[in-house]
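Okay, so here's just one chain, in structure tokens, the form predicted alone.
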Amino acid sequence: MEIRVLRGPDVRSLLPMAECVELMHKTMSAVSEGRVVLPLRSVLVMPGELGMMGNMPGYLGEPECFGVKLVSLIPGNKPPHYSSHLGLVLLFEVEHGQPVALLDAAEITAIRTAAASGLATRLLAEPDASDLAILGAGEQARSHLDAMLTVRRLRRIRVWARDSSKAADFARSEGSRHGVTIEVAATPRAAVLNADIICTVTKAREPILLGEWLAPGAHLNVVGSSIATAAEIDTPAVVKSRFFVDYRGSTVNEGGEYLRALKAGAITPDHILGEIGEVANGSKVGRVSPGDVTLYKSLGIAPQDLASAHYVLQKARAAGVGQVIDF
């Protein structure tokens, strides 16, 4: 039995931000078709303020493969040294069930999120959308900030971050890298001010962003809250946006802006929309008119860690990448 070991330096180079949004339209779309196994995550959360770790598993239909991403989340980390998120995808074939990869999930985690963001864009934006706001400067900050260069030709970017001399760092080493001009805003409100496309990639556990200061006609990607008592977007914001998600089994159960605003009596269960995947495959409408504030709710899912886990590996495997361990 050999299993293919591949290390985040190999995950960067085989999984381009354009090609994972791609990937994601289909990913997304087999979601929405039920061609998928998709139990929720479950949490370990340890003592005290250390960390949780979270079991994903998963099964993909097309292409057929199972596994399971198990990754810890420890608030202390500071990248680039450690990531927020550390941890492994491990790939399974379904003929044997002999796991055939062990990925590096930190990497994958990172491209697959903002990749997904990058298709919700692709799908919910104006078309002419070009007033990008990136309310945090972390790494889903930088990963977010490839997807939306993939998929809309900008004109103007912002970014804050609670620790300005971070957002200023961002706003610097991001610059350099792109070749683009990033502005560093003093508060949310005014990174988001006439803003079109917004990304909230934060670890606030209560609302950053509200729904007055949205502009007619903004697509936001809400990315940062993953569990039911966090909150990046308040109530407002929620209630004004025609609302999508990536699988609605999560955000009814994880969702916190949703659930906030349900337990609030301010929306119904039928603010849901329909999940991005449903507006990929055409089944289901996303922006009707160019005044909609459309939303898109990202918690994550483990399809998307299986489809670029297997990508990954039918790469590897043609370019002779990776350590093979023989068991």
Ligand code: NDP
Given for the second form:
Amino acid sequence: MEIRVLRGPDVRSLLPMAECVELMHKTMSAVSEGRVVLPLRSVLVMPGELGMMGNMPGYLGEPECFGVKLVSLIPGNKPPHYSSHLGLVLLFEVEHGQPVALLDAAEITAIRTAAASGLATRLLAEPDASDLAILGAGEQARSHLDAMLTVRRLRRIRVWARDSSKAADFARSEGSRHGVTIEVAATPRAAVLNADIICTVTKAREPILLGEWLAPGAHLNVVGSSIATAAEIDTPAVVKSRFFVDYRGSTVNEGGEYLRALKAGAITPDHILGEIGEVANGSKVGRVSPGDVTLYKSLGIAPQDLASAHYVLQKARAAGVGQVIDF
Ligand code: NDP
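Could you output the structure for the form predicted in complex with the ligand, given that the previous block was the form predicted alone?
Then the entire complex follows, led off by the chain already shown.
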């Protein structure tokens, strides 16, 4: 039995953002068409403030494979030394059920999450949306900048972080990496003023973004709050949005903003207009008018990891990348 081991730099070089956005288009359509088996992830919460381990299994019908992502989430971990999600994706082939690849989960998570937001932005934002606000300055902020530059022609980019020196570092390093100017905003409100695209990619547990600040026509990717008890945006922001999700089953269990708004009686379950895969395959309408505020709630699902892992493995085999271990 041979297992190909693919490290972070291998994943990064074999999974460019533009290719991953296309991959997410196919994958999220497959999710919404039921061509996956997707149990809810389980989370092991360790005692005290130690952190969590997420267990995300799944099966994909096309390309046919199955597997699991196992990641730790340790609160004190900070990039660049430690990613917020450390772990592995283990991919199996279906004929004999043999494991065929072991891949760095941090890099896959960073790229596939942003690529899915890129897909949502391509489908839901105004075609000429060009003013981007990013709230947060960590790993997902970096990959989301990459994704937003991939799907829209941006003329203005603002970043806000609770530590302004980290926002300034982000603006400098990412600005020079992409050859763009990034402004540092002093407050979340200043960052999103008249923004067309907003990505919330923080670890905030309480809202940092208020609905009253949103300009007509804005599109939001709400990504950071990926557990039921966290909400990066307030209930009025949820209420005023055309609300789309990655996977309905996850949102009704773990979508912090959705659950808060529901509990407050501000929305009913039919506030979820659809999954992004339904917009991708044309069975649901995303934006109806230029003044709509659209929202994509991302929680992250195993098919995104498996599709990415499978894609990277095929390219790695063709290019002879990675280390093959004989078991
Ligand atoms: P990083 O640790 O790299 O970055 C986290 C960012 O959030 C930093 O800018 C950090 O600031 C900021 N932050 C932390 N606490 C707060 C707070 N209370 N208020 C405002 N900002 C805060 O993490 P990632 O970029 O990898 O992940 C960001 C979030 O996205 C996490 O919550 C993660 O769980 C989630 N995530 C969601 C995925 C999905 O599929 N939806 C996939 C992967 C991640 P500072 O540096 O000052 O601490």
